[in-house]
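A lone chain, given as structure tokens: the form predicted on its own.
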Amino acid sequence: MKKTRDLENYKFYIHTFGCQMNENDSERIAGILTKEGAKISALLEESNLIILNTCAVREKSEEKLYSFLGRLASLKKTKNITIGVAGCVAQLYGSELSEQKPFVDFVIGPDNYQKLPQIISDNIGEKILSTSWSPEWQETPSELIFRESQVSAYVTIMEGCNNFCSYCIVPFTRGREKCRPIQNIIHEVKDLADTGYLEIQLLGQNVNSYRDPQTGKDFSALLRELNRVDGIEWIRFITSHPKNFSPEIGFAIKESEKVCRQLHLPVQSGSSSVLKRMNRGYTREDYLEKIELLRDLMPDINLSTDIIVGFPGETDEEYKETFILLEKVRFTNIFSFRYSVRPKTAASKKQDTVPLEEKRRRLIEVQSLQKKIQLEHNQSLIGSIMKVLCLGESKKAPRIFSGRNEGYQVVNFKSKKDFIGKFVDVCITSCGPYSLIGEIVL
């Protein structure tokens, strides 16, 4: 008879690489394991089950993973621990990762987390690989999610992507698009409201293409439905693809008072020719038209974006178009990166023609411009009073609290009273390029 292990004997530690989707997956993993009796730990050193939840979107995330695995290999020589690699890198490399890292006990892809208890129980002296795909939505009951915050909750509405942008590995690590039934989403959000959550963040690789598999209702309809849930005050979503961002979504944001006037709309490049090579499905002009529509509808909307510099073949002229677009749109925030080759993607077959030093120069120039834009924008907010959701207290200074405003900007303020989990009004008194500083208005 095959031996198994009791999960009640496990104290587990999860280290998460990557984005909000990965963070939400880690919450799901933690909930699944705690339901079976395992205990979560904040300290790696006191744990006997260590799970690395991985991201493969950028080369740097993989490098961080392998560095961490080297540390665990040394730890395993001195301590009886079980090591698992989950998520996108696990899905991408599968058996190759298992063979190259013999100290890793199991490798599990994003569609297989429900199998974790059995995998860990069965892991007696044998390596386990679980990277199969399911064509159906894998529902995780809300009560099984071990949420980090008691104020703001992630709610996954879809997974995967059908776009196959030429630089992007997501279709190979998350699979094709799968949409969650709208009634399941509404049920989870109502449960969160009943539990006291004030904010939800809807997650998906491309939320704009959401469509309820049963009724066909689209993303704008979902926003309007969730706007009617009592108790929830703020609704956010990430990530949007410009190709699928319709005017109807813009109208739904404007007409739904709980949907924050804040949008992350990744442009990636300001050059139409680069966008074509990226297979993004829109031009520079298309993107700017959507920005104009949003600002006509909501002049105070906060916009953020993603930028990639040094894509294969990007000329000085094409790069300058990105620089000019940033000056024109004046985003509240950007996430900017040097292009890095990702396996299996169409761009990986192209010659990486932009030298590393030139990529670095362009990235520094983009980030310097954005820093200037953000500082000027933040300075314009001094003297204004804004609603802030308090999320925590500073670990560096006593009685300094931190939260976010509707535009998703960080706001720090001093208070003698604990306002964590509550909305407060804050008068902005000073700022830096990356955060606002204010005083609470009572």
Given for the second form:
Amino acid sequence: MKKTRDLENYKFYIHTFGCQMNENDSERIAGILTKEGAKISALLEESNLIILNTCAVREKSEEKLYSFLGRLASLKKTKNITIGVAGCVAQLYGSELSEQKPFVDFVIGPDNYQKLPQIISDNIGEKILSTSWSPEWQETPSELIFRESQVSAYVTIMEGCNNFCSYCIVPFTRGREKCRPIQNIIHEVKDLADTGYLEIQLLGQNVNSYRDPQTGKDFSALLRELNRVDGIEWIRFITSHPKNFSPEIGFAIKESEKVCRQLHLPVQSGSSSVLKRMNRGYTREDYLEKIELLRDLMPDINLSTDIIVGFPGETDEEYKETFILLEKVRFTNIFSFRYSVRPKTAASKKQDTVPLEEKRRRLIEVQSLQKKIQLEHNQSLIGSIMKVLCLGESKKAPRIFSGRNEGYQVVNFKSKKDFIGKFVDVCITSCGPYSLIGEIVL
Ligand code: SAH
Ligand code: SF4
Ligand code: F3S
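Can you now output the form predicted together with S-adenosyl-L-homocysteine? The one shown was the form predicted on its own.
Everything in the complex follows now, all chains and molecules, and the chain you saw is the first one.
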């Protein structure tokens, strides 16, 4: 008879790499395992089940996994531990990963987390690979999700991506788009409001293309419905794709008082020819038009973006168009990356022509321009009073609390009283390029 092992024998530790979607998946994994009797731990050293939830978006993200696995391989020589690799690298390499890293006990893709308890209890000296796709939405009941924060909650509304941007691995790691039924989303958000959450962040690779599988309700309709949930004060969402960002979504943000006036709209490049090669489905002009519309509707909206420099064949002129776009739009925050070749993608078949040194130079230039823009913007906020949702206390400096304003900027302030999970009014007294510092106004 096949041997199995009770989940109550496990203390587990999850290390998460990558995006918010992965963070929410780790919360789901933690909930699924806890329900079956396993105990969660914040310490790797005291755990006998270690799960790495991985990211494959850039080469560097993968490298982080391999160095972590190296450490675990040595640990396994001295201790009886079970090691699992989940997430995007697991989905991408599946059996290859399992063969190359024989000390890994199981490899599991994002569509298979419901099977985890079974996989773990069956795993007695047998390697398990579970990377199949499921065409349907995999619902995890809200009460099962073991959330990190008691104030702000992630709510996944769709999975996967159909866009196949030529540089991007996500369609290969997350499969095709699947939308979560609107009733399940509303139910989860109501449930979160009842448990005291004040903020929700809707997640999806391309939330603007959300459609309820039954009624066909779109993303702007979803925002309007969630705006009616009592108890929730702030609603955010990530990620928007400029191609699918319609004026209706802009109106829904403006007219829904709980939807924060903040938008992450990744442009990737300021050059229409590069955008075409990236298969992004919009031009520089289309993008700028959407920004103009948003600013006409809501002059105080905070905008952020993602930038890739050194895409194959990116000329100096094309790169300069990105630089000029950043100067023109003046985002409140950007995430900028050097192009990284990813297997299976269309761009990986092109020659990676921009020398590493030049990619580095472009990235440094973009980041120092942005630093200057952010510092100027933050300085202009000194003296103003803003509403801040307090999210936590600094680990290094007790009595220093940290929160976010409506525009999703980090605001730090000193306080004798604990304000975690509360809204406070903060007067900004100083700043750096990446955060604001202020005092509570009582
Ligand atoms: N779904 C989101 C984000 C996906 S990944 C979107 O469509 O915008 C997050 C960011 O990683 C991307 O916006 C992009 O800027 C960056 N990225 C993705 N693939 C990359 C690659 N091969 N090299 C460098 N950066 C990459
Ligand atoms: Fe990747 Fe493009 Fe999909 Fe975003 S929209 S996940 S960048 S393929
Ligand atoms: Fe990374 Fe997968 Fe998210 S590749 S960015 S963890 S969807």
